[in-house]
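Just the one chain here, laid out as structure tokens, in the form predicted alone.
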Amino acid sequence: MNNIFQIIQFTIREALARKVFIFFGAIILFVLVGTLLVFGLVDINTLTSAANQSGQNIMTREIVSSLELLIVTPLANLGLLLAIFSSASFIPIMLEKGNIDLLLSKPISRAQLLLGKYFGVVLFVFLNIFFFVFGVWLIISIKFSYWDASFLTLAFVITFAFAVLYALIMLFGVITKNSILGMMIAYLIFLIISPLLLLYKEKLNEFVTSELIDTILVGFYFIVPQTAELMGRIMIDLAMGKGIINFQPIITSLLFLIFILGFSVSLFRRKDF
């Protein structure tokens, strides 16, 4: 276990160095500064007075989630892409002559030296997205004087499903040494592929006669990770205060991820350098 902490630190050292991450990070701060800006500025009772001007009583709460969402949902989606951009070259790098043939001569194994190189990654992933929702956060709250930290559960949910496609470009950059097809694939998953299966699972399947095409794409859609939910409904749920109210996506999405990542320890403990 110490070797995966060892390996975890190295990985964050090695991050802390990327270029892309510190523009990663300089967008998050350009971000929470403009909102500190502009919500500077704005008038609550004003705010409130419009919210309110279809006649319906829409409490502090709503008003506050629907804002904290409304900055959130956007740049966490352009967040988690640039994440899989800046991220996916680790392994490929680690896999390097020289750079493998170091690593292996020290007293690790290598199942210990993938999963600390994963969790480092996705550890440093989930600081810069934790700082981003805290920020967001905490300039809202302080101008409502409305305090939910539920809201913060956000960057956990948006963790897991870079955590997930992290662990799809992982296995890819161990069988090609690359990383271009690894990326590919997360961000057709990400971007067309699990909103075109929850689509269809939601809408489509009633214009579908054929019950074998039927029970083909109902099985892609939970086979695939589901990060169209996790982006979608279980975000805005748990920023209304209502928790997850369905667990199917994220049970599916970690028995996923959870498999991909022992075939990736089981293919790097046979391959040769």
Given for the second form:
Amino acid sequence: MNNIFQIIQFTIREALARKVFIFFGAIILFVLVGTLLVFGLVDINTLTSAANQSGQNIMTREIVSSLELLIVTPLANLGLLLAIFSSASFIPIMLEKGNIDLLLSKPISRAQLLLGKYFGVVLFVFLNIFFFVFGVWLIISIKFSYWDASFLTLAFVITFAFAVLYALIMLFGVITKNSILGMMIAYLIFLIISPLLLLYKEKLNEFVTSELIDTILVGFYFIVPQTAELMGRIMIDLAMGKGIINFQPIITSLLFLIFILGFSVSLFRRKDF
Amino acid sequence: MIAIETNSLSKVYTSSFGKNKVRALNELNLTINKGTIFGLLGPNGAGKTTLVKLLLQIIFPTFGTAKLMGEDIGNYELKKRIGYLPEDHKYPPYLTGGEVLKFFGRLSGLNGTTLDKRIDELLELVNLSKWKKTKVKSYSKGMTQRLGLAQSLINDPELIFLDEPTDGVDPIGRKEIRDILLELKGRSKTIFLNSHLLSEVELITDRVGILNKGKLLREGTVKELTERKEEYKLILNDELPELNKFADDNLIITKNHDGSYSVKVDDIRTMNILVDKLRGENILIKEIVLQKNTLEEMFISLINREEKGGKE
Ligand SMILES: Nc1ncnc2c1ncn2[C@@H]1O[C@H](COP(=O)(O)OP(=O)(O)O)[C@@H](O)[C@H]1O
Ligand SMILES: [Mg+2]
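Could you present the same protein in the form predicted together with the partner chain, rather than the form predicted alone shown above?
So here's everything in the complex, that chain up top.
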């Protein structure tokens, strides 16, 4: 346990030393300051009454949640892309000749080393995301004097989506000692496969007549991590205080995560460096 | 007590598509006692690094087994008692020398003031105290090498593997490293040294192994490996009619390709007796040259012989 803790700590140190993450932090800060300015200018009463005039009787909670989502959803998706990009090289760098030789000569097991690196990166990304989500939440909550912490759970959902994709990056990092392939596959799943499978299951399946193809596609839906759903509907439901209505995408993604982690570790344990 | 023991240890590297196979280590059997400095010599590509990496489980054997200090190498906890200076070693450029040692110290299970004290001692030992708070990215090659040595000693290991430790170090630095190794030996540490530079090994090792193309050609003390009779090259005006006439128990005489003769004797006295005999037969001596006899020569001739053997 001490070993994993040391590697996590060291990984966070490494992340801080990278300029990319300063850039990451600067963007977050920029957005938060922007949010602060915008909400400093807007008068809530006007906003609430404007919303109420449009016919429905919208409650503060919904206005608050919608505003928070409006800011967080696009930025979280963008942030996820950025986080993948900036953390993809952590594993290949660790595996470089000269680095890995030294690490493996210390009394640390290979599983501890790899998992320590993985959780270090995930923790670091979580801290960034939490900082962002918390900042947005704080500003809006103060402005509306409405406090509901359920929005903060979004930080965990976003980090979870990242953790699933990062497991893939780690797996391909171990296999190829390079970040490119893992990154491509992570982007492919996040931007194309997961959204398409979701679209198919929800909307398009009635257009497919072949039972075989339908079974295959639905099968895929249950295997491939559902990042599109995590970063979409689940996030929205949580922000709206509805909780998690459908656990299936989380379970699918979690099983995928565990499988990929296990597979990465078992490959890493037998690899020559 | 035995520090290192290998049993038919072998490594075959296979390229990604399985086409090319490199036999980097070929059924190596080696036993090294505790408290010795062992030097493994061999040209580049001989398999020296491969052996050390196998022992540390950085790579895995194709077959064969090995034990370190009597224990199976599979147990990673064993590395608490081992230090390693790899051939290539990189340190995170954003860390200072002191921080590098702290990180590896903690990974080795040290912490608190024990570790802080150890770091200061080691930096002192390798002459880097002044550079403790400097980022390693501005270290020179020689400084990095010395930091690497400190790193390998952080856990006060019983067994230390050093892969080409004097690479990129200036002559004064080399001397300093040799002194450190001798000091460690004085504290009954076992040191395993890889080098392609004979002069380095000759000066400090107790025992030497000579590795070429994955095979251990010789193993023994430096003295054993270099000890042979004094050898003279003899150039005569005429051809000797009968070699055996001049040879006896203390003297071996052979004819070389170029018409000269090689004479191996126990000492200069025997050589002079031969000269008397030759003069007694009225044979004219043109030149007598004492052949140098170093580990280097032995090494080169051994490797050359091996190369020829391989070709035939
Ligand atoms: N990862 C590897 N894949 C394929 N061949 C390798 C690998 N590492 C070393 N070799 C080959 O194995 C042989 C021994 O290499 P090495 O142990 O590094 O030699 P040395 O340290 O004595 O210079 C060389 O022919 C080298 O090219
Ligand atoms: Mg080498």
